[in-house]
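To begin, one chain is listed below as structure tokens, in the form predicted alone.
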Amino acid sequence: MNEMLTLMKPELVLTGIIFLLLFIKLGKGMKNETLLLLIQVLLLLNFISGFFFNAEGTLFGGMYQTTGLMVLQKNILNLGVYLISLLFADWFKKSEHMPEFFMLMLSALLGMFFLISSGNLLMFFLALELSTIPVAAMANFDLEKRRSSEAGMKMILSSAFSSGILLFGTSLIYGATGTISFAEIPFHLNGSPLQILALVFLFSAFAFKLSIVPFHLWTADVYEGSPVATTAFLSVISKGAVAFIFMATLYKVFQPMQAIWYNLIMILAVATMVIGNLFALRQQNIKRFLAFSSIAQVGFILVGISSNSTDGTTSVVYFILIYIFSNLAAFGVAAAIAAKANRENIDDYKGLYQSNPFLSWVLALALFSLAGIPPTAGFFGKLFLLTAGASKGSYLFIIIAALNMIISLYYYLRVVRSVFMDKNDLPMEKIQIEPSAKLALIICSAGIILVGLLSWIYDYIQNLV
């Protein structure tokens, strides 16, 4: 029992918070302001607890496993959820069903934790479903808006389709190897046509979850129609968790078939970066813009994963930490402007600096980091991803990735130019943001600068790997 309490501490703490929210909802309830403050404190304590009393080991015959790296990955996701609770405080306070939203979000996060720690295909599939189904309900949380219902429907249909593909792939793996244990599967892989087919199915299912081209078509519509808190969760937390488990699955389970999946990753990474960038160039709605931007970022994550090395693992985990700060800062600014000024188009951001210098600088920092401009952390994150990818010697692949960084500069700087240099016939008024949202934006801005400059963070991740 003591071993289980120690090894499963992240999941048990999260489960405790979910049940506490359920009891509060079933009881007399609280005012949204009081409840939100309690949730923020609980999520902060949850994040802090991730640094203490951790252990490595396995449970339930290898179904559940944990290492220092897995604990760090879970805590990175904990940090992202805590920042979401701060950033979108204004929306949460106005929501009639705030406890339900947090129960859904934390249930999805719990599924992601089990996904990261899964040791066999059965646990993996159950965890994936737990992490997916609540998000579809979150996408449909603006009940009075038709776009939100459409987003929820598209999310559940695409998730059901990808889950079906994944389940078929896992059944083929079991049929070809005779085992569902991640530790035993590699010893039975020999590259037979059936195993290659199973790998393609599993790869396709992950591609849906990560919005890899050509499985990305649901992304922009769901991002645009969902509440901005859900969009941020999908863009940052969901993608981060799936990237972690995708990398671990390829490295540990499908290591003997590396020559096959490396070619798959190369082709899809290039397609994802190019399509994501080209579509981002054309967007006017800020949420759709950030959606295609996040698709392009996934292409760079694939470059790091392709290296199949400790440097690849380190660079991916490091980049996702940076990506959480950068993307949440951008979404936080977009949410504040949409809530207070009811503006979502990039043209509406013209002259924003004149009336809202704080929001303008935070948005500029976030976009500079996403573009990979020094001295922001995004520059170091992409540098390490490209360096890891280059270790395989496919220099044309790396050159294409680097050229895509240059393309992305154009559309990120287009927004920055609108904010700082263009004039607006209808200038935006001064926007008053919640103190907690301001704190979150300051934390994100500090993270964008400090994570790149403090080299010990990268070294710490590398030591865990």
Given for the second form:
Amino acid sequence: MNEMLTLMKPELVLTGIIFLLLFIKLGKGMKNETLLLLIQVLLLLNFISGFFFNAEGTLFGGMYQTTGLMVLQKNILNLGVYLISLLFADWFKKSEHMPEFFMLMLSALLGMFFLISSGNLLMFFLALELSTIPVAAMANFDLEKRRSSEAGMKMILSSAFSSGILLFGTSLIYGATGTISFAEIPFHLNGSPLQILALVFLFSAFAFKLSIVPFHLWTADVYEGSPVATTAFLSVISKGAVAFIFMATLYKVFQPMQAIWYNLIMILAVATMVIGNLFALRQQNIKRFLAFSSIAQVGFILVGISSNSTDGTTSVVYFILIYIFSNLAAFGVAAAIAAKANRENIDDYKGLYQSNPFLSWVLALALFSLAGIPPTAGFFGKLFLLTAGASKGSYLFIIIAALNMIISLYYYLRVVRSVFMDKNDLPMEKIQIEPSAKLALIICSAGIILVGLLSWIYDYIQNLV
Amino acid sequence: MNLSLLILIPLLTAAAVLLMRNAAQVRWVSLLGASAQLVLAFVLLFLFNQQRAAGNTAQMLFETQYNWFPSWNISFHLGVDGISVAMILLTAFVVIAGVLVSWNVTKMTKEFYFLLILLSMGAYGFFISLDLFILFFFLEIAVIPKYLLIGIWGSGKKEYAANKLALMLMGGSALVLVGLLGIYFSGKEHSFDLMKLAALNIPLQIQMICFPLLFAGFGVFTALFPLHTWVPDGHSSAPTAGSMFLAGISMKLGGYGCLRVATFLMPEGAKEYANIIIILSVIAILYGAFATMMQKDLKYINAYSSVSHCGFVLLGIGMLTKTSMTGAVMQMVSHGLMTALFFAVIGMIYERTHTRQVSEMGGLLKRMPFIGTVLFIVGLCSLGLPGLSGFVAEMTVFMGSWQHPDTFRRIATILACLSIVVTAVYILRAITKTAMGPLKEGFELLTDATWNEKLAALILIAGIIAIGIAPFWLNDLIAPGAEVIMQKLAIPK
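Same protein, the form predicted together with the partner chain this time rather than the form predicted alone?
Next comes the full complex, and the chain you just saw is listed first.
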């Protein structure tokens, strides 16, 4: 019992918070402002607790496993959720059903925790469902907006579809190897056609969640229609979690079929980067723009994953930490502007710097980090992903990735140009930012600058791998 | 001397600029920072010469090394040889002149100076890094300040020019990045360390792939034909100090990279591709010169002539002799000072006449004797008048090139020499039309240079004359650095 308490600490703490919220909701005694503050404090404590009393081991006959790296990955997600609770305070306060939103979000997070820790295909499938279905409800949370319902519907349909594919892949694996335990599957893999088919199915399910091209079609619509807090959660937390587990599955479970999935990843990474970038070029809506740019970012994550080494693991985890700061900062600025000025188009950002220098600099910093320009952390993140990817020696692949960095720079600079250079006859008024959102933006900016320059953060991750 | 100071001082200046309350404070703090840089550069020169005189023959002096990302074998490794010291001096001169001529910038003064100082930090960092990772880091740090400087404070088609510059330079960096990764994985022990890689003798087939990538990548920065197209647009749209930094410092990053990284680390690749480099640089020299003849805007004249002059840098590197490479570095320093001065003068003229068209000007010398004189000095330096730096540098390149007895290189040298005639034509035409002749109507009330402009011009002129009259100190500084590269080239396959 005691062992279970320490090993499952992240999940248990999170479950405790969810139940606490449920009781508060039933009691009906708290104003939104107070409750939000309480939630923010709880999530901060949750994040801090992630650094203490950690243990490694397995539970339930190998169904649940945890290592230092997994705890760190969970805690990176914790940090992201904490930042989300700060960033979108404005929207949360206005929302009638705020506790429900947090319950849904934390349930999804709980699902992701189990996903990261799963040691068995059954557990894996359950966790995946837990991490997906609440998100569909979150996408549908702007109840009065049609687009939001549309987003929820698209999300649930595509999730159900990908779950079906995953389940089919799972059954094929069981048929081909006779086991569902992650620890045992590798010993039964020999690259037979049936197993390759199973790999492809599993791969496709992951590709759906990560919006890898050609499974990305749901992304832009869902991102645009959902409330911005959900979009941020989807593009940062959900992607991060799936990238972690995708990498772990490929490295550990499918290690014997490495030659096969390496080619698969290489082709998909190129397609994802190119298509994501080309679509992002034409976007006008900032949320759609960030959606496509996040597709392109996943392409870069795949470059890192393709390396199949500890360097690859480290740089992917490191990149996702940086990506959380950068992307949340960008979404935070977009949300602040959308909430106060009700504008979501890139053209509306013209002349933003004149009235809102703080928001402009944060946005510029975030976009530079996403584009991989030094001294922001994004530079280090991308460079290490590419270096890890280059260790396999396929230079054409790396050249394509490097060229994609230029394409992406073009559209990131387009936003920067609107903000700093273009003139606007009707400039946006001075926007009052919520204090907590401001705090979050400062944390994100500090993260964007420091995570790269402080090399011990990278070493810390490296030591856990 | 701890070389980190060269990065720390600009960094502290930039931070201090952000804290200042009004434009006047910002200016003075920046000037203080830039002066500190200049003092530091001279102290470095003095200490460097002292060490060399004391018989310290190590290739790099003042090496410092801090661990940074040990799992990738990346360290913050700094060190200088004579070539770097020359480039650092150049940077310090251009920075202080740039700060001085920007005294009248009123639009977002704080941001302007912040970006300017940040840009100088990138340049210093680039010239002193001995680890290819941080070299690349500093190379890219300098891109965004350039983009914002042009886009916000520029004139004309500024957004287009800023975008073009940023994308082309990033394209160059992308090539450099792939080349660097190729080098990184070439040895058994993966390393970005320049000195370790130099000792390693990178395998031949890797040199064949990585040399062109690195040379072309750095070549974008230094206007390698046909990758030079950002130069005219970028330079002419940038604000005065921006053009000075672009042409004076930023283009030199490329030349330095071609020499220090591409040629020094991959001598076999350099030999293999030397002919292509020579052909491209001769095209750049001639094409740049003839294109300048057709320009009517003073900034475009200097921008295209920069393409031509930077061609000499690449020609000097491509010729692969000690003299020609020394000449290439001297040309970088000389052109940096000269072009910065030229852009400064153009800026001064434009601020008064509100035009840069040669045809709309005339007789400026009458109303503005100081500015007119400076225009003459810089023009004569550009066309290679003995006694000024341009002559020394280009002469050294020619002499180095002529050392090859084969016909191909002889013809290339002669063709490059011909450009001097063209240069004389366009320079003399432009400056006589601008400064001499009858005073144009409406120019009667123009005033001469203010104290800050005079100081900026005098600092740069001092540099130009110091090289022109006594080139030996610069030659002695650079030549041992070139000698090391020659030794690498002499090692048989």
